[in-house]
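The form predicted on its own is given below as one chain in structure tokens.
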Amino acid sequence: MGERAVTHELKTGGDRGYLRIATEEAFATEEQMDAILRLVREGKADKGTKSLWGFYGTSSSERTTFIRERLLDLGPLRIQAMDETGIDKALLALTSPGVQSIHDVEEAKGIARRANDHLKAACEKYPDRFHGMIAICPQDAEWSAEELKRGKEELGFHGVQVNSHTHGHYLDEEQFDPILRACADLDLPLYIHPQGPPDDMIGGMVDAGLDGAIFGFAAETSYHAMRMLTTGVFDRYPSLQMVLGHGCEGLPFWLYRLNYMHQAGIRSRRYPRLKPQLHNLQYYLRNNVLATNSGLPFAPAIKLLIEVMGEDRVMYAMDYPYEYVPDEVRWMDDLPIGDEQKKKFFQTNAERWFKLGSA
């Protein structure tokens, strides 16, 4: 983790054995980020988002500004990053919170979809190199439901990203199964992805600068992971893949526990949502669950994701624009993995589980 000396130029085309395709990349609309930080000004923001992006909307520092200016960029810019750090494919998703904040859901859902089509006109434009994700509106999951199916079948996208809680409510409650439904039916993974804690969970996460990506983000979306884990979503759609990024937001490193003390929670039948289930959480985990390393360009990690979910189930992905680091694609080349596994990493397992296709 400390300095390494570069040990290799990074070029696209798979000099290397394997394409770089990166799983986690984000971007935003105007119209998205105008409406987030109205809510800020108006005071109708939680207290992650008004942290979050009550710095990331305003902020004039060299990190911020970079951010905002690439985070709306679906062009040059883009593909000279991405040809900078040797990134042939990126697949792109409407930035945390994406719609998830708003409260006006007429508005939340004209944004979503709109930012889907400005997206699908980016992915026409570079065929080559851009791949969507469905940004959907879970406040209302029946239109969300639709525009999966409008997402897949008419946009040609490849899953969805939910930025995790929606105004404090989580994917497991009865009320999203309609989105948790055309994520099966429609064989689109869902990827959930942070964002900042809701209120009744944030705590003091805030006053100790703890609340987004250095903790809270992975604390958050690992509960609602857990969530999904603990109350029989992946028996009644068993083909459903879920997404989780940052080294499966940790939940590998605890399996062992979170999985003994899961079955010794049901036996105790103290807690009315935990029932038992078909399969342990190392089962679901290896057939339900699909990782990324997103801001985690770490080899002990990466190294335990694959052993524990297995090598069909790891990607790559930078977290473009938040991180930008051209050394950590270089550290990633160097994995000390064998080859077949870091093609799977780079390349394979985003094609199959993406279902983008074949260079």
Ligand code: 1DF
Given for the second form:
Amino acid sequence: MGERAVTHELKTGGDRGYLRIATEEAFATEEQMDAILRLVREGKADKGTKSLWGFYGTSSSERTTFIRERLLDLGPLRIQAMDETGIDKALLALTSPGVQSIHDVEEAKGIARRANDHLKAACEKYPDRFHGMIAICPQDAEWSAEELKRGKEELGFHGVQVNSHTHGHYLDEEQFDPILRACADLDLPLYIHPQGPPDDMIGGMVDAGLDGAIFGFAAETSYHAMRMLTTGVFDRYPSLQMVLGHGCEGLPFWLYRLNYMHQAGIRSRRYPRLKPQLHNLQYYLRNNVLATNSGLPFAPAIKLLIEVMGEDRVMYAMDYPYEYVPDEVRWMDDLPIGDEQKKKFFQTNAERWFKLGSA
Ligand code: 1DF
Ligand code: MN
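Got the form predicted on its own; any chance of the form predicted together with the named molecule too?
After this comes the whole thing, all chains and molecules, with the earlier chain placed first.
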């Protein structure tokens, strides 16, 4: 994590035996930003959105200016950044919170749909560099299921990114079942990406400066994932793949305890909602969950993910433009894992799970 010498040049094209595919890369549209900033200005945004976009949308710091400019670019700037860090392909998704903070559902759906069309045009322009993730509007689950179908069949996109809770509601709730069913039927990985915790969870996190990517994101998104993992979702949809970034939001580290206490809770019938499932949590982590190392270019964590989840389920991500540190790519090239595992991590797992087709 400290200073290390520059070990090698970063080039695209597979000079190290693998392509680098970055799987959690963010973009924004002007109208999405405008709509979210309007919510913040009018005092209608939830606390997490207000904290996040009140900052990224209006601060004039070097970091936020860079991020705003880079989010809106799906052209030469991004390609140049990818070239400079040796990233061959980016899997792009509408940045957090997508349209999920927006109260006007018709407006939200329009913004999501036009973001998909905008991303499609960029993917057509750079077909060997950009791939798309579908944006949906969970506020309208039936519409979202239709958009998933369009996203896969007409736009040729590779999965869906849901930015965790939707106004404090979670994808295991029955109202969202059309989304889960569409992901399973269409074989689309469901990437649950963080946003700020909902108002009834955020507590003192904003005052503490801990609501964002530093901590609150992982606390809330891992909670979301645990709801999915403990309510029979993967028994109903055994082929469904849930993707989690940021080192699987920490779950593999906690797996023994999560599983032990889950089994204990089921046996003692402490909670009506916790019912016996077909498998234990370890099984679902190794059969229904995929992880990326977005924001976590940290060898001990990646080695743990591979050991707990299996080497076919852990993928590389940069999290551009929120994280853009060329040296981090070098550290990942130098990961103390085997050559075959490294190729799976950087390239072939992403090709397989997101159906990117090998180059
Ligand atoms: C941040 C990080 C913001 C991630 C993000 O979206 C985001 C951040 C607004 O650094 O504040 O997607 N991230 O995935 O780590
Ligand atoms: Mn991200």
